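So this first bit is one chain, no partners, the form predicted alone, shown in structure tokens.
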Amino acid sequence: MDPFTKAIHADKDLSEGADVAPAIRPSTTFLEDTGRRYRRDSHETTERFEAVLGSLEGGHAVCFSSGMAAAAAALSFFHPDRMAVGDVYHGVRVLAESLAAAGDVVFADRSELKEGDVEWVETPSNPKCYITDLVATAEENRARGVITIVDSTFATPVLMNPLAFGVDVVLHSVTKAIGGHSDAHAGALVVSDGSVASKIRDQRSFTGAVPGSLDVWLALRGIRTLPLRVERSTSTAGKVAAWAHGRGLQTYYPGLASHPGHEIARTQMSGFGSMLALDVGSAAEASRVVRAVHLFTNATSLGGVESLIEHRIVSDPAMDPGLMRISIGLEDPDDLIADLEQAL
């Protein structure tokens, strides 16, 4: 089925009840011999959530409290002896340092992995958009028998799915497009075998690291529309890089020719993305223009049906002073060009 039809209707067989729209399910626990007990353990909405997403990847989804959340239980579930961690989110990162630090695990030079080792990797990356060949990246890793993790969350599984390239374990902030009106928290992982999956889902009853009911139940219904948003917002995107490239401004796109990973990313994504950097030169002139725009927000966060725009350093120390990094929403395209112009 296409995207549009599998967002709408992977979940169909799922619904317990008469409504056609899913219900809330707020309540901890059910009647016994109901085939539910406790909702650490099952719950129908994180179900049908995960229907969805699975469906939409080709695999088999575990839903999790946060994106953070995902990306811990991966590294738990895994225990690698040794990680590669290329351009990722600095929040993983961060994770890996504090296992690392705890002596958990051992940062390595992807070449040194062996089997049952990770490799982190991020595509596009976050937040200058650098794309990594997944098709190489998860042969040579399949090959010496190392795991190939994929944070896809700029993708969204609308424009990339990589476990068709041979990676084992793709992850999403839910959070991001997938709930896409910055108002859910989640994470999920996916996997190709159910029955990793099922232990991974195992692992997330002990650990306790669930979606909230009203988080999990939001993300359902943005998923609903993801397609017809990524559309739109890529769309979008597109066209507000072409104009900065233009004005001459440093851009981050890998729509863009000039972009490094232009070519990769036109082999293993249907669309680029809703997200770009722009990078003015420096530190001042990034806090003065993210404060000058009025359509954009000056938030953090990304996918929403709201434009965002933030000084990227505020978030993670260590990022060029003068990048700022854009979350297309689905406002008009010249409406947003023209604000950027006049901030700048």
The other form holds:
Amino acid sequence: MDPFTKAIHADKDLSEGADVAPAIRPSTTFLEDTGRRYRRDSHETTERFEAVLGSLEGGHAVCFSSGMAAAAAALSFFHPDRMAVGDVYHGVRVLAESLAAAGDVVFADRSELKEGDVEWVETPSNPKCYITDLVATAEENRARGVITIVDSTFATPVLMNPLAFGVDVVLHSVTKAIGGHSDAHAGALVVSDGSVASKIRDQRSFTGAVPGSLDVWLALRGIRTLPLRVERSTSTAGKVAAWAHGRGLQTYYPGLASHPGHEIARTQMSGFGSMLALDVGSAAEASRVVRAVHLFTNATSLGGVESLIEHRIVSDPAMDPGLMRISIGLEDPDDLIADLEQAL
Ligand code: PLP
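Mind giving me the form predicted in complex with pyridoxal-5'-phosphate, seeing as the form predicted alone was just shown?
What follows is the whole complex; the chain from before opens it.
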């Protein structure tokens, strides 16, 4: 089935009522002898969301209360001795640093990893959209028994399916494009093997990071339109990036031939995504521009229907001072370009 069809139908057999639209189910406990007991163990809406995401990603999904909860769950489940961390979301870097400071894991170069260790990859990476060759990475790691975890939040399951390249675990911040409306907080891990997914789900019952019932309902509602939104925002991002590059701005977007990851992105993604970054040279100028726009909203996060712009150093103090991260939403591309032009 095509992603457009999967997004609508993959959970069809899991509906427990007569409703055409999924019901919001806030109950934390269920009648005995009905097949359900307690929401932390199992919940209809969570299972339906997992069925759709798993189908889109080509694996078995386990949903968590946030992307960071999914990241923490992955590290706790695989519990590596050593971990290689590349260019990743700063929250994941801080989590890994805190584990290392507590003596739970040792940072290592990927060449030093051994069986049971983890390489954490993010592609496209946040915020400069650097690209990692997943086929080569997964092949090298498999040969050594190293677990490859890929944060695929920027790509979404519509544009890339890392499990098909031999990757062991895919992570999504569902809060972003999958939820798609900046109103649901959730995360997910996706694996190929259903028995591994069951073990991760069992562990989730006791670590407790299950999604809230409204959040997962919103995520399920959001994922229905994911393919449509990704198609639209990706097309617009390509236009905005081409305009910015043509205007002489330092532009980070994997769809541009000038981007260092362009050729690999072409082989492993079916589109280049809705995220880009522009460097306007100084912190003062970036700070001014993010306040001078009218259509873009000056806020962190990404993947919503509204376009967002952020002076990235505010979220990630290690970032280049003049870098603005942009998440393209569903507005008209020419209106967005005109807004950036007047602000610059
Ligand atoms: N991964 C990436 C690439 C992100 O951008 C984020 C959040 O910004 C996360 C993971 C964490 O997700 P959450 O905010 O849902 O915990």
